[in-house]
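Shown next as structure tokens: one chain only, the form predicted on its own.
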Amino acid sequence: MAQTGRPTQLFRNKSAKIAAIPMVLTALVVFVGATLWTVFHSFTKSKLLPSTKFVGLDQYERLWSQNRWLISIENLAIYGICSMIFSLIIGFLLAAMLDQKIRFENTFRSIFLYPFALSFIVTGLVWQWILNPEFGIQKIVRNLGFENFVFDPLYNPDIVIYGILIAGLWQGTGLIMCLMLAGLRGIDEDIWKAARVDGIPMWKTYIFIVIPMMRAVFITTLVIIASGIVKVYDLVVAQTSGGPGIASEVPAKYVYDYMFKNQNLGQGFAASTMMLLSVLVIVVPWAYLEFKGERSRG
């Protein structure tokens, strides 16, 4: 019977599946196909134009030989880690006070999550502003008579980092908040009416019951922050340029000098290469564990 039933499960839906095709060989030729396209021009001297001329490990020797390239694995690992976990920590205390059904919560909800429809450049610019020491928040602080206070991130080569990822936190922690508070409008009411008949305190009951019971939540909002750190390029280009000098440079801004400024195909090809690796090593043993998880809960 499991035979024959077999084709039957092979052969339902068949128009839905006929109709995927076309997504599924656009997804192949388009993704898969670029991906290797590119991963295999990394091991040739392309240069302005794409060569077939194999130089073997020569692109990543001279990527991991450069100053530029190893401050700019540095930024990306000081914004990501930061961004994931004061974006978690602020947008869920931020979910969970709106959670409170407190008044005008539509409004403070909008107020939270309008940073989210700017794009990063809007962004990056107005941040620039805020934290120019010219007339930003230090010429604010200093008029009120503070005159030896100093608050200049984006033009402190040790701080800068942490500028761009100011500008980054107050876009995308409204994003996060509605995805928590989504999550948090899915917990049962009885809960609630439990863990208050037992006495346990409120901290006590998002730690221990609300949280691991958030669970999907937390990890599509992983998902999505990890996406954004990859890839962040608008906020340095708007903010800093990568400077001051190459203090805030981060790899996407790299791939995109070397391949459209500097006319090195073959170093922006190693160099995107690696940060595809980067997401792979987090990606595959994640999406292996989840579906092994999935597979023993069945």
Second form
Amino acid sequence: MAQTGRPTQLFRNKSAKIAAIPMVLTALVVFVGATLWTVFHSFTKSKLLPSTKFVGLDQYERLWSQNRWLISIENLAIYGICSMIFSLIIGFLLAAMLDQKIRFENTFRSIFLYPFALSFIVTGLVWQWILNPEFGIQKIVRNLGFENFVFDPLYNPDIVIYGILIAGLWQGTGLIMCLMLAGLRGIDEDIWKAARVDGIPMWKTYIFIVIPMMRAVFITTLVIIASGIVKVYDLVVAQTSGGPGIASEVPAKYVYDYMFKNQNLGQGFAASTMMLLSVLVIVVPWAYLEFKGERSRG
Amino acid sequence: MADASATNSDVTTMSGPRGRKPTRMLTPRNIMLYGTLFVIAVYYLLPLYVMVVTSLKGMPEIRLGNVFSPPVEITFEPWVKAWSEACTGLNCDGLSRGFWNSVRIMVPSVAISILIASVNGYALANWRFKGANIFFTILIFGAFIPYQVMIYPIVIILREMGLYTKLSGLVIVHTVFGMPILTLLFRNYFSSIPEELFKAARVDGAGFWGIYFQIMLPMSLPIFVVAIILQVTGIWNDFLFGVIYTKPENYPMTVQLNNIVNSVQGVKEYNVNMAATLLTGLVPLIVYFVSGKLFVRGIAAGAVKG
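Form predicted in complex with its partner chain, following the form predicted on its own:
Now the complete complex, all chains and molecules, led by this one.
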């Protein structure tokens, strides 16, 4: 359909062009326009209302001198790295176990994946309740006789982010498992047979043959996890509201609070631009690799 | 799988009934495997169990026991209270308000976003015009932009349109942010339909909309179901857009739930909170368990590029 020149082509494509108007508007107005608008205004003096008075990097300097922002970044880094490592490991192990031609595979898969259907708000509230030191896990272990047992991640500023991580992993690993399972199923049965004939133990086959073959799946999964992590917001709001104190703040919450609660738009714009930057750092190299791969393939 | 049991089962399956079921269940390897899977399954089910049992207990029982103890005396009062009496701010008409708000947000959002995205994907797959791929690329990259970057300009746009804090404004927001993934989903699906069909229809004189409604639509019902599942759960579970683009009386269920549970005033009624949480999670859970494999297909399509 690439050829042009026939007079009817232009007329026929009119409907297609009309149908594509929402997409064009979304792409240009929201994804390009709104993003540029925010990036531009992050260099301005915007406070209660957006302003166009240019102040250079002032907002960024203030941002990086805020203790709350530094804590947010630190939390995001801990949460991000842990959740990437653990969800990849757990997701892959679960997928590998489900790939052993077991019975009840569908049942197990449904169980591991159902948390993913729940919202972060529901997830956060359930885990807030389970981790409640008065009634939850701490109480149970104490009842077993360990009177001094302490497990109150949501009330301890030092480890609160790990409390959130537990909930986040519970919610998200099912998805990773599904992606990994799809990757494992995409591997040729003959490779397994060949490895078996050669007498290579199963774990070695996984580590030295299967996982390297699933490189693309791993990279895509990592990009999905990473771009999701930057957006973490609801989970923290539901589970701790950023507390105790500001110990579990995250960048997305910083943005929301400064834009809609503290009436300090400039800070919100600067913080969200930093979030955009971190996503670009992840997505651009990935897109570049993907694009290059596609080119050489086709 | 180099151990003896695997080779044995291979031999036996050749002569016995076909299929891949392992013939001997009680090998050490199987005990380990199923044992591990069972323990993990219990862990994943635990929060659901905790929600259910807590919501069926009375407050005195909760204070005495722990989160895992089963209810001695089952009461449905927390459910009634969560649904029709729980307070958020000045409103004390329970989660039912949020539920109906969510329904009023979800139904038009799902319908409009899927309608637009399917026509869009169809145009991209079969009626490619100059520049179409540029917009599509922007759209796909847009899916990675953190929402926080775009939320404020959208507030301004909606305010200019007079839709800020209105449900219709939120519907537009959901349509816009659902577009990348849905368009990708439909574009890939329509691209997989043999082009001969499309060409034959054109020879017969069918136009853009004719082909869409008479050929593409009837052939692609499964992908519509996948899209509906994706959107219903996604929009129902949304919190950020709900809290930004609506006002308290229009808050969707997730926002209201969070306000009920995390309100600082009053005595904490954990059983009511858990009943409310379970009520909010019920819609996506039902969608999940009813849709089964289609849900997996939806998220796989949502997660992996086509």
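Values in this document were obtained by computation on a predicted structure and should not be read as measured data. Each form is matched to the other, and the largest set of C-alpha atoms that superpose within 1.5 Å is called the rigid core. Residue numbers count along the first chain shown, from 1.
Core-aligned CA deviation for Ser241 between these two forms: less than 2 Å.
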